[in-house]
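Next up is one chain by itself, shown in structure tokens, the form predicted on its own.
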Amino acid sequence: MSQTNIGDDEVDIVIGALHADLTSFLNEWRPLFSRFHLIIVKDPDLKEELKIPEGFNLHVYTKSDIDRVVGLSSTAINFSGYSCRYFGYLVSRKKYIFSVDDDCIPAKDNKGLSVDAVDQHITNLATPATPFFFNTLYDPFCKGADFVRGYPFSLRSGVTCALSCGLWLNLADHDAPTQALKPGHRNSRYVDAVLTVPAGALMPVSGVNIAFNRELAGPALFPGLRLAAEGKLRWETVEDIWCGLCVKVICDHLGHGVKTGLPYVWRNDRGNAIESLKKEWEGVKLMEEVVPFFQSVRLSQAAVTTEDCMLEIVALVKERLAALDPVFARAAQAMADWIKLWKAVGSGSGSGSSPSNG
């Protein structure tokens, strides 16, 4: 790849297919995706056959594959809707994963040039993060940047970056109430910057456009918190926000970094925010409990792996949140089951489960 020594064979592109016809989506991404292996996970609720253009190196996983891998090991794990992508994280065997929603296409930068989202994400992950002291020129490892005067030399080597959170143009990532109040609002600002999110600071991670080090972040990227009326639109979900909070707390504890900013994608309009209000309102209320909880989480020194950290978070969710709402008890059980599944399936070094076609 252009800015790192990462090989194309170290990257999987994971796509959750919520819509049957992926022809236009994949053709838009063909110049960037054609070098990589793709994992496409079909939403188990999607009845139509997938339409996929020729010319890609890919594997498709369907409901039968999910049922075979998960089996009877858990009734709490649900891979429907946007959560289907997490099955791709489980069966991948690559060091890095890039995942983008199927309503996004490559963006253009301020010069009108097409953004190579994969390359920028891998650059973010392959260069150190600096969570313990903020650099006012943003990511000092980006081209044209460096550490500013006064930045401690003892911290300039940075730490491993576990998660890269990209942004997008056009449809902003509002919640349903905000989008309903501002139906015409679009994000048109392309900010040419990457920054490390400081240690101790939480953020609402979105699964729209992310990449991560699978070994470090993969076990924590699981949609434990699912709304009772969760739908098929970002306005109607909190699964990525929940697992993003898990990842950030764990990265802070283990000394890894999280970056946000470049790369951008272009996100197409989809759905009606007003119709989604009833479904997402539950999530809006839950966040008032969820965020203070994660702000208070302190993991023990005995937790030295991401899996260890997740199990300690599970115990804390049961202790502090489960009595507030049944959704938290379900989340804790699903997370515990996920870690068992990850250890059994996801931590292997061989090839993943055989797909239905590809």
Given for the second form:
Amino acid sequence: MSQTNIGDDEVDIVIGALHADLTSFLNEWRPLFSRFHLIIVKDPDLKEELKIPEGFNLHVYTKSDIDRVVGLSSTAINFSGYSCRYFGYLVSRKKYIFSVDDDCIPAKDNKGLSVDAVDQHITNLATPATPFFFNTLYDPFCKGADFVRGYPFSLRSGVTCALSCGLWLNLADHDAPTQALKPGHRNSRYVDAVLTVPAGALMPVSGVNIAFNRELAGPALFPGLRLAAEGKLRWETVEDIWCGLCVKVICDHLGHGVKTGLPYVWRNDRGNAIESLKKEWEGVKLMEEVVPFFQSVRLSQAAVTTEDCMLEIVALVKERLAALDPVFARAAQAMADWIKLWKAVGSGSGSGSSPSNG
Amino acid sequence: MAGTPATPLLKDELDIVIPTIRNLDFLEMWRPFFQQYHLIIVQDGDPSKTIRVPDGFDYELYNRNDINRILGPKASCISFKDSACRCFGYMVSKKKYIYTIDDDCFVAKDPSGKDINALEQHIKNLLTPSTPFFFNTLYDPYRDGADFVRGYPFSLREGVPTAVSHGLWLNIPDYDAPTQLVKPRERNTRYVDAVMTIPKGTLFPMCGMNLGFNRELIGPAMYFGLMGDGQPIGRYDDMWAGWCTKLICDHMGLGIKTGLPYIWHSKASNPFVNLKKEYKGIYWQEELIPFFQSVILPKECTTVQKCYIELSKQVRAKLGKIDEYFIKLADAMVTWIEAWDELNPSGASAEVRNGPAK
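Would you mind generating the form predicted in complex with its partner chain now that we have the form predicted on its own?
First the chain shown before, then all remaining chains and molecules of the complex.
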């Protein structure tokens, strides 16, 4: 496997607009976004008109587009709030997607230089991942690094990277109890590394700053696990965590990689953790069931595409989780509906993938 | 929040083990950080040579004659003319923790220009829990300024005891001979400000240049194998110990961390000499990695020693076919445990801890 060349015309930048006025957000990102096509999906709950500055190559989707495309095909899928971005993933026709929350701006690295998050994500997706053996110098394809002594040569070509998970300076993506206990805590540590999350290891994927190969990961990134009291702050959601676990389990099965680390974005202070905490502990409680469930998922040899894998996970969710909480039964239904929707509307640039051998 | 408590020195609980064939002038640079600790010097090569240790250090020194005298026939398990002999130091130590360092490793500077107290960082790593069951995307959550991310189950936040702290190197990176030949001028200049737990089930290449461990928890697994004089292989001592140790840690519910601290590695060994030592290892590791990935230790193995003896049986049975060397190695593994138990008769065995089922 060698490095892939990813052209600008193969990338869509998908923004879920939870705020109507995107002027300052888009102006901050302008130097990095201007050469790409943007898909902006307006939260269907947002009443005001979107304010978008000039000079971008973009497409805006609103509630009426969502209703038209999805129609009555699913009662389980809800695109409101943070989930609106998934509509953008569905209608994109590009091979790669970068998505960032609309309360984030470009960060600066530890030398004070502006971080080109899009470029870093593209590099992460274009270079192989190495999930089968841990490299202690992190990403071996980075300039100035390599595989260390003791790294098997047969594993050095790596596998395709399906998902690139970035991080956040300032307001880190902690849950509400953690942030509420340490209200002044801000993440100021810039860790200059990208690494592959090893096969078999699961992690909480934050939707705040991610990029992915749409063909490989698209069918597994969807509005699934919706909390009863889900709100418009990340503290009040776990939908991205659920998708991320699906993606990782599927990548492990199909032999694709997931990277984490650079790039950082700067996440603006927003919301009040204590208020979110008062609302609902639901997300925190659900994780206690969700994580052991995904750790126990075993997919069959017959599942050779992301869609196949998703359908097997749906069956397992129905069998093992649905009885525990209605939110899981709805998630299973949403997953099944999403795969139908993806096959009908979404698989533009090719469907699924065959497993690659690591 | 209260100020950060100072890291305990552990000066009566930690030994520093240094293998050497030359004078230990490098200790002058480490004096501010090492002087309070007891050193165990394992002198390899010609026992009639006198090793000069700078004044003011408290140490015991063992040469080959001492090793032969103390172990008798069991001395056959300790390598000669290879830094693998360092594990003799682990065996004779009476302390709870070990830090081992090579004699061409010096104090590094962090990005602010401050000298890095590597030993202090290793102690921090060893005294805080590891998190092998779920990957935290902000790395070690117990570090100052870090925490668990949203989605990390609260039931997993207590972590498990840390058995090993694997440090890294600036300047000369730990590359194998082929990589050294292709990139003779590459230097590791990237300071990655992170410590992280290597997930359960994931193997890694453990480098013995800058390594700390809890001898009570994992000491018997830190056998550095048969290398050097009379052996077909070299430069795989720490690799072997690392694979065995990781396997046993995973079984026993213990954690291994990697990342900080950095030391400054000053000497690049000759790549042609290295190639001669390593080349069998380069082929053999292609079989060794799948072997280690497939080893299952039975539930009855409730101590590190029992795990290690069981592992030696599987090495004999499954690797003996690759080369007779592995039969000798399996014998040496048993001899090592016998010698360890003789020299450490009341050694505490760590209980098996069970993590969530995978």
